[in-house]
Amino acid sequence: MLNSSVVRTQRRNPRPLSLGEMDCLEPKTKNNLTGKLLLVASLLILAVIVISQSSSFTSPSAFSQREEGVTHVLVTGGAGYIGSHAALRLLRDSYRVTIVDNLSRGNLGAVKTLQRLFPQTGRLQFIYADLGDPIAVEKIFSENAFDAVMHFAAVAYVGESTLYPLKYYHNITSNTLGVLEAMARHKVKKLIYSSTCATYGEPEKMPITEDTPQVPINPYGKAKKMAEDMILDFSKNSDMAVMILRYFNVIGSDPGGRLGEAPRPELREQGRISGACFDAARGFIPGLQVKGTDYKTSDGTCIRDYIDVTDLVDAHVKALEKAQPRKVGIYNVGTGKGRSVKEFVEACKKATGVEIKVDFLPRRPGDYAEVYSDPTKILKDLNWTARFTNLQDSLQVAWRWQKIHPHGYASY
């Protein structure tokens, strides 16, 4: 019935169609048609513009494909103190760098500094992600073509590890396993692993060589040794090139004044002695607390091997250059000379020009009396030796950055 009704209506109002009739349309109809044509034309123009401007979305990024002559390095924990300095050195040496960091210990300001220094396309990218998230880790490796991994990401305070041991085993050991599995799945063939002298514990003989038995005495050292063991076991049936660097107490900062050490305020009590010295010199804390004065050392305080961060990242780059398939290199990274905490405090006073108040307290759980390295092997194999060995000079370089950035990267 509906169709017949339509037919009858059409018969009562015949409108023969012809090309000439277009000129006789009513003004309202004509305007509607013109508007529709203009809308279609506008949409077509807009589509062309969007397509032309979005070519970067449809074409592979520089980070997702391998390029002849360019080494793409994933730097985990690259927003942290050591990781950011390593990223700076890699970028300066024309490596392509991807930083992954969850910013729980790192600083976005360090990443922004690197981005300002190296703004060119395909040089540096930052990915905010947690290595404890397997979905995020898989996405990172599936979307990027890495040639090597420098694995710095870790919580790294001895005292804190004794309070929250499970946090350390999860963050260090478990997360390293996740990175290693992703590397295996995606055929990333080089790993430079950031380890620590804490894996040795408190050896009977000094200096420490790479053959010194590893008997860690705190959860931090134990978690790092477990991660090392996993890497070594995996490497036995793999063609991966592995370098494990066990370094000692890190100090200093970028000589160019671009990066520095900026621990979060809530972590200052657990942090490095250099950070505490600078906080005391600036009046942020009433004085410096030296924990333990009854060790069997020359002045009763702990003895440590203090390595400048610039030397440390140089060792990482040399390790990357020398890494060979199916081989594992294990190296101590230190100066070969031990300095007591009291010596360190005196050097800090001279570097800052401030008479820092010092309080002497009982020992901290998990600490050991004396640790310093024998760097013979790394000199022989990698032609590396520490160059910045003057304690006061290293602290002065770091102090300059601290004075310019009294609130860390928040000062920018």
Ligand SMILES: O=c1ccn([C@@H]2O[C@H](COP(=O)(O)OP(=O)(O)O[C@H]3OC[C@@H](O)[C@H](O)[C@H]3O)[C@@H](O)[C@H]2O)c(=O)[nH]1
Given for the second form:
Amino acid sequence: MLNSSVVRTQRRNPRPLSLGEMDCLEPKTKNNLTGKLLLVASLLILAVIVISQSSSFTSPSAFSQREEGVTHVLVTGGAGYIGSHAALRLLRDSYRVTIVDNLSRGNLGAVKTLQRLFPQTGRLQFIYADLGDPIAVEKIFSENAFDAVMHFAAVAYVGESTLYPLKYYHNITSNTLGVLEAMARHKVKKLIYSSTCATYGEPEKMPITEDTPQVPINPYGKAKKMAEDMILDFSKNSDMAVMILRYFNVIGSDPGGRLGEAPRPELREQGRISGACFDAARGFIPGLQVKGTDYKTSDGTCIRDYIDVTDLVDAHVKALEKAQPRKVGIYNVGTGKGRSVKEFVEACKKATGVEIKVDFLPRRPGDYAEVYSDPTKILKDLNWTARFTNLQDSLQVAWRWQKIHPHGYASY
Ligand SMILES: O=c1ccn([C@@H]2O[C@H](COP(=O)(O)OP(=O)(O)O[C@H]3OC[C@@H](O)[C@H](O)[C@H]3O)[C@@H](O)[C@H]2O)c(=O)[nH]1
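Next up, the form predicted in complex with the ligand, please; the one we just looked at was the form predicted alone.
Next comes the full complex, and the chain you just saw is listed first.
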């Protein structure tokens, strides 16, 4: 729920937002009086902006034209955990970035942080829009000259996908189709697509190479696989440069402490192991629930390949640089090492310094026993390899941010 009709209009008719306007997108408070005061303040801010045509407001025209030597990247889902880290890296490397996000899973605080870090006109703009809205998507592509798209925007919880499969097919598969069609209409030449190891399902042979058959076993993996298939079919008769990155399990956060993975209390039941670990360490939940102890693995718990978000965004930038017209590159992005959930829990205890209580539960629907990557191809082709491979260190970096932001970007 957002706090003004202005905001609803904004999502239907998207345009870049200034920092002041972004305040209108903050979640509605439960306290009525505070809510009304916020609404009045927001409207006043909007009025001031409209009257003064604020000079600090990043000019949209800078984004509507190409500039020699500057690559303009549309980062969908750029307010989210991985997307915001990618935007930070792109901005650091002097790319021009347009973030599009519907803030359903993303965080305005991440965008504001980026705006504060990169206040220069023409570097970063934020558009509040839903990729499921074809009119909004067309407007975004017709008013901006993108050189590339990094398509992160997606719901991404395996457990949730088993409960609400249609949400996943809509948000992942259908929205990717919309983005792809808009890219084709507006001749955007490069696509870096966020795919997942969940597209492989439960392979018989480990480690997983890019040639391992994709047999997804949950709606999340199936929705991503269908999106991949659409992209691959389209690319057969297109000059688009395509890179499909299949991430393994992403952890960690910006070593500079500027960004992190904001907790999502409303999705706690379906959340990822890293979020559960930090919630348990903070005392927000009574303990960490290990879901499944009877898998055919060394200690009975699932094996995953945990990849640090800093390494992951590095893979994106390398993919962007190396993407070639009429070519598709498909790469696993992982460390090549499998760690059990029990090992993860031990690393989490050490990283947080909290003796977390652990409960052992039955299996979670949609889970596969063991996945870890063979990252040989990405090393060979893109000269990329994971550098942050110590689980405890990655969790410690993330914990530093989590401790300062127990309620995500809302808490300072
Ligand atoms: O509270 C929890 C959460 C998770 N787990 C277990 O931890 C393991 C990892 O689960 P997560 O939910 O963190 O991650 P998943 O492996 O299901 O998928 C993850 O990796 C691939 C990405 O593309 C997905 O977006 C991401 O959700 C599973 O075995 C799961 O059952 C728990 O034991 N307890």
